[in-house]
Structures are given as structure tokens and as C-alpha cells.
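One chain comes next, on its own, written out as C-alpha cells in the form predicted on its own.
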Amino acid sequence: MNFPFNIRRLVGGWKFLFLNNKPFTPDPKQSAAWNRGAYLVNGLGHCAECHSPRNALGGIVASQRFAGGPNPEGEGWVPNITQKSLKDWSEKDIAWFLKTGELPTGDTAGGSMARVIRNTSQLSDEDRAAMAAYLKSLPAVDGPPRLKVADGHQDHKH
């Protein structure tokens, strides 16, 4: 890890600033399926870790949670998974994607998302449907602008 993240004592400060140590609390206003989806997406799936932009200290930009951004692995762009980008996807489309990696356009997931799909494909249909219900409920959020690459074209890698 790069400085200052290679200094062990500073990790505690980072955790204090950016990690929420609270257990998941269901929202009584939502369905059991929605709450299951929220638990899976925000907890076990930790989808926001890749699908959210980061601030200068490496913390998730809360106002753009799930709005995509630069790939944390260093190359390409991670898609926005709020209704900004998924408005034309049905819950069934999302659940199918989580099972097969196939997008409604016929394209397939690549990169680190292909590894995620290998895991989500092992979930039950009910769990994937719950995740889809939760993701479909996320409001549209604008993500950060894509950076220009040297030749003047936008970076369109996924």
C-alpha cells in the first residue's frame, strides 16, 4: 500500500472516519425482500466498495454512493448502479445479470465483476431477487465525470 496507508497506526484513524461499526437494522417501512436485498448489497456484497467514487483519503463519497467511478483496481470505470443507469432495467433484468452476468443488451460482465458474478450466481433466486428489488429502489444519482485520456477520448472501459 502507498503512503500514508502503509502506516498501521493511521489505519485506525481511517476506520474511525469511514467505517460504520453498526449492525444492519431493517427498515420497517420496507418489505422483507427489500431489507434482505439491502443487507446483501450493503453488507455481504459490499457493492458500494467498487460502485462508488472515493475521496482523497480513500473513503466512499457518501453523496455518490453506488454512482460509479474510477475502478479501484486502477484501470477503467465502474458503472453507476443507481436508477441513473439502471432505469431501463427491470428487477428481473438485474436478478438475471446477478445470476448469469448477461446484460439486457446481450453483453456480459467483465473484469472484476465477472468474479463477483461467480459468487452471486451461487445465491438463491430469492436472494438475487431481493438484491434486485433493493438496487431498483436506489434513487438516480449522478456520478463523477469521467476523466479524459491522453488522446482526447473519454475512458469507456468497464
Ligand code: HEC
Contents of the next structure:
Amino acid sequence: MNFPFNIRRLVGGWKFLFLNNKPFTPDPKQSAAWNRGAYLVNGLGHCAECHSPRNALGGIVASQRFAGGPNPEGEGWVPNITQKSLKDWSEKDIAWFLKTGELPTGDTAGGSMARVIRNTSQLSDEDRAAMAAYLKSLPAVDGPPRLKVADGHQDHKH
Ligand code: HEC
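Next up, the form predicted in complex with ligand HEC. The previous block was the form predicted on its own.
Up next: the whole complex, starting with the chain shown before.
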């Protein structure tokens, strides 16, 4: 995984618009902000890399992209960030979270997400708002059943 990454160095333009090694193609039916958000979330943010379950070959399960799963970096569970789980978050809540790491509950993101926030906190408010708009547009998708993580540890976080 290309991580950690330095968003600030890369967000300069639309030159690096690659997604899964394919050029990122903006969706003309969506707003410029949505496309910018899609690019930042899918391209630079690598958000799906952690927030998706993986198949036996280690590939992201496309139908459950962003629906959470066992932490690919080790223990614990990465939460679902589709509208299944973030439906009560406003776009402002998401943008604020990406700036500060603070959840609407008042908690602060920990684990590997804290590293992500260190990067997203360096983006502009506009870019974070674009990412929030894109994330709010994701359909609600059920994640994999959260029974045990692959290494057999029981996850004690709710
Ligand atoms: C390196 C793995 C990793 C990457 C990359 C990552 N996340 Fe996370 N994310 C996590 C983990 C782990 C948590 C849970 C943190 C905790 O429990 O404190 C989390 C939590 C969150 C939450 C809070 C969800 C909730 O219900 O509590 C949101 C929203 C979120 N991430 C959005 C994003 C976005 C947007 C991106 C891309 C910019 C992203 N994440 C990239 C690992 C990652």
C-alpha cells in the first residue's frame, strides 16, 4: 500500500488523475466538487484501501467498497463509511472530521486513521468539503459480518 502519502504535494492539479492505474474520468453528470471529492477519496486518499473488505487474493471486494472490514494493517475493524453507517453525519461533520479527527460524538479518531487525518488536515476546506459531498453520495452498503477478525482476535470495540 502506498502509505503514508503526502497529499499536499500531490493535490496541485489534475495531472495525477489515476485510479487503479486507469486515468480518472470525471462524471459529467456530477458537479465539479463531487468529481474533485471522488478523485481525492479514491485516488489520493486511498480511503477504500482500509475501509473495504478484501477477497482471498487480497483485492478489494468491489460490491462492498467503503463498507468496512477487518483492518488490513493488523488488529481491529475499520468502520463502514457508506451511508449505511454515516447517514447521521452531515457533510459538515465529515469535513470537520477530516480536518480535526473529531467525530460527531466528541471522540477522536485513533489508530491508522489518525495518520490519515494528519494528511487530510493539510487540505483546503474546499477539498475536504468535496470529499464529504462525495462520501455522502455513496449508497448505503452492508459490510461483511463482524464476528471475528481473520487472525482470530475478538474485536472488543463496539
Ligand atoms: C490506513 C487505513 C485507513 C485509511 C487509508 C483511511 N481510514 Fe478512515 N479509518 C480507519 C480506521 C482504523 C478507523 C477507526 C478509527 C478509530 O476507531 O478511532 C477509521 C475511521 C474513519 C471514519 C469514522 C467512521 C466512524 O463511524 O467512526 C471516517 C469517516 C473515515 N475513517 C473516513 C476516511 C476517509 C474519508 C479516508 C480517506 C481520506 C480514510 N478514512 C482513510 C482507517 C483508515
